[in-house]
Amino acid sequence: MENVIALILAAGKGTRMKSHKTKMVHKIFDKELVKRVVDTTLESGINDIVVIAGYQKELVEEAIGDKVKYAYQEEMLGTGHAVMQARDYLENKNGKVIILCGDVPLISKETIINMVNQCQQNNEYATVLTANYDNPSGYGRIIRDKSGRLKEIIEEKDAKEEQKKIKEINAGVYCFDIKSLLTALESIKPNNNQNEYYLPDAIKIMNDNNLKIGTVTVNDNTEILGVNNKKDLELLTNILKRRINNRHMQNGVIIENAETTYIYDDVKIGEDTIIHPNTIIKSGTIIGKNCELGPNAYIRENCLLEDNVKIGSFTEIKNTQIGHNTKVPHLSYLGDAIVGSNTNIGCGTITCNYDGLNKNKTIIGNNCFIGSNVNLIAPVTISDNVTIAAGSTITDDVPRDDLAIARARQVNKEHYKKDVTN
């Protein structure tokens, strides 16, 4: 987006997480709050990018990289203080400013474009985002005239009983005309049960000057679902599951638990592949069609998965890539590897690739057939059409159409049971 820019609200301690480390780096499905805010900003189109970070800020600098630019907020004296440490950003800059919370991690692209949009399409100097909720209890409310044009923004601490019931209140997401807000922040003052500026405050101060004023209203509320404890994390968890899940199962994938399944953001799974109860698929991989994963399978980053491949029950894969028909039926670990096409692995396969000091990598040809409780230590190629004999350790490489056998020669002791028990 051309003359946007995005301030994200970091710099909270959040005491009722009941953590040594600040809320923002806390994560659902091993990507930080702040993490996912920011990258939901980056896939709507908007690529210049300022944190505001505080309590613990280079735990939120490593989070994010160097992606994005950084004010800082030493003191928390409240949301409007907050963006006002970013000044210097937004003072040579014309345009739009869209604020947006490190802890509500859940926001939507589609809503950050519809805010921006609205606001510069409309021509308002502050669009506010909005949402109706039976039980307001803990949110700012919006107060509106008699037109029900949007009038100032009341917090519940500061609110009188009859604006307590209300029940459309603030989502803490705001768009501003860059100009007009850094004016507005001039004549905040902390007038308020807090003693903190707020922002919401500017938005009053723009109505005084008879400035244009917009609301836009979520479509899903868990949208705007702030993280203040671990429970918060969990809702915030199960919620992101069950609509990836859902995204999943209309693009035609099935799911037979989806409360038993965790599907990462960024999989891709393709269509009538069957995900049995307690799988958990993580970043970076990519499934094909007619695939069979689970129960009980952990699939971890950077995986693919060719058409048609089987991952059994107890099976853990991790950075391999396994080729079209290829079968894992149970308790193995593939770490690593890459797997070629029509091979099966046999039950308590393991590819042994750290070796204390380095990760190595197992290859496997098509068409082979590795037998029950092999390990192969890596680094290590088994060359097409291969068998492994079933108890086998593989130290060397196998080349094409041998059969493997590496297990030492069976002794039977006679008389053994009688001879200890004497």
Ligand code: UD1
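Owing to the predicted nature of the structure, the values given are computational and were not obtained by experimental measurement. Positions refer to the first chain, counted from 1. By rigid core we mean the largest C-alpha set that fits within 1.5 Å across both forms. What changes on going to the form predicted together with the named molecule:
- In the core-superposed comparison between the two forms, K413 has its Cα shifted by at least 2 Å.
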Contents of the next structure:
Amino acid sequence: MENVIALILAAGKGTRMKSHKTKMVHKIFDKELVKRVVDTTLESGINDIVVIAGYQKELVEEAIGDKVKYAYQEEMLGTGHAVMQARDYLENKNGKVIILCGDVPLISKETIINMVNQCQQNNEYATVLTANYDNPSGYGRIIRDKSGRLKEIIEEKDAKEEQKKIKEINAGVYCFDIKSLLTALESIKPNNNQNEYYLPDAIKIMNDNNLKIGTVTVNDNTEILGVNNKKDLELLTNILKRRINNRHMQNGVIIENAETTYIYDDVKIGEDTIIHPNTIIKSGTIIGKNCELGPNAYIRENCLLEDNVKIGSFTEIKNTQIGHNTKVPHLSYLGDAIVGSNTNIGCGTITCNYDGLNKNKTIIGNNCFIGSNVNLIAPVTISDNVTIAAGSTITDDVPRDDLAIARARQVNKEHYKKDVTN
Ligand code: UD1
Ligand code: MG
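Having seen the form predicted on its own, can you show the form predicted together with the named molecule?
Once more the chain from above appears, this time first in line as the rest of the complex follows.
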């Protein structure tokens, strides 16, 4: 997006999280709250992003990396004060700035794009995201004039009883004309019950100067929920889980129980793949069509499953590729492996990929039959059309078409109990 800069407010500590870490770096699935906001902003097409960090700023920087710029707020003097810390990045710019909060992680890219589009197309000096809540307590209230125009925002702690009854709230997301925002920020005073520089006061200042202000009502109220404590973290995790599961079902995936299925961000799944309950699929995995996963399967990061693959119960796979029609039906661990097609991996097979120092690769060919309870000591290569006898511990490569047996021969001691007791 041209001429748009984003500011993400992330200086706060989040005392109610009861944590030694700033709340900004707590995670939903495997992604930090503030990183979620950064990624969504990037997806909306805005590349110029400034994160305002403060408390434990090193952790915030570590989570996000160098794809954004940083400004610092040493003392928490309010949201208006936080924005002032980014002044250097705004001063020589024309255009719009969108302001987001690092602890409101489920905002959608569509909402960001809507806000910016409306602000630009309607020539608004400020566009405020609002929502209607049955229980608006805790939020700033939207005060409109007789003609319905936004006039000012009153914080709950400063609101009169009448104002507290208003159900339309400030979601804390704004798009501003940069020059007018910088001017308004100069006039903000901490004359309120929290002695803070409130960013929403810029709205009243602009309105007093007859600058056009608009609002956007959020489509889905769950987008603007903030994280203040660990109960919120659980709530938002489950909202995101629902959102992701719904998207996959709309794309043709069958999920038997969406409550107990956890699919992280950035997972692709083909049509008619069926996911049984208690299955977890982590980020960066691609799954083909007509696969069957679970129940109780754990598919970790960076797996690639071709079509018609079966991953059954109590099976964990990580950084593993599996060819079409291959089955891993139960109780296996495959890590750092490449498995061909039409292969059967017997119950209890384990790739022993870690030697205590390095992670090593296991390669298994096409049309193999790996018997039950086989240990594959990596690095090791099993060529095509190989059979491995149950209970084998395989340390050496197995050539094409061979049968490998690697287990001690059974010895039967006759009349054992009788001899011992005599
Ligand atoms: C703010 C709004 C309120 C709105 C609500 C929506 C103000 C004064 N009020 O209230 O109208 O309904 O969000 O969620 O803005 N932050 C800093 N530095 C500071 C203070 C805050 O970086 O000095 C950051 C926080 O880390 C957070 C964000 O700004 O990411 C919002 O601050 P928060 O304290 O949560 O504001 P609210 O009281 O929720
Ligand atoms: Mg808040």
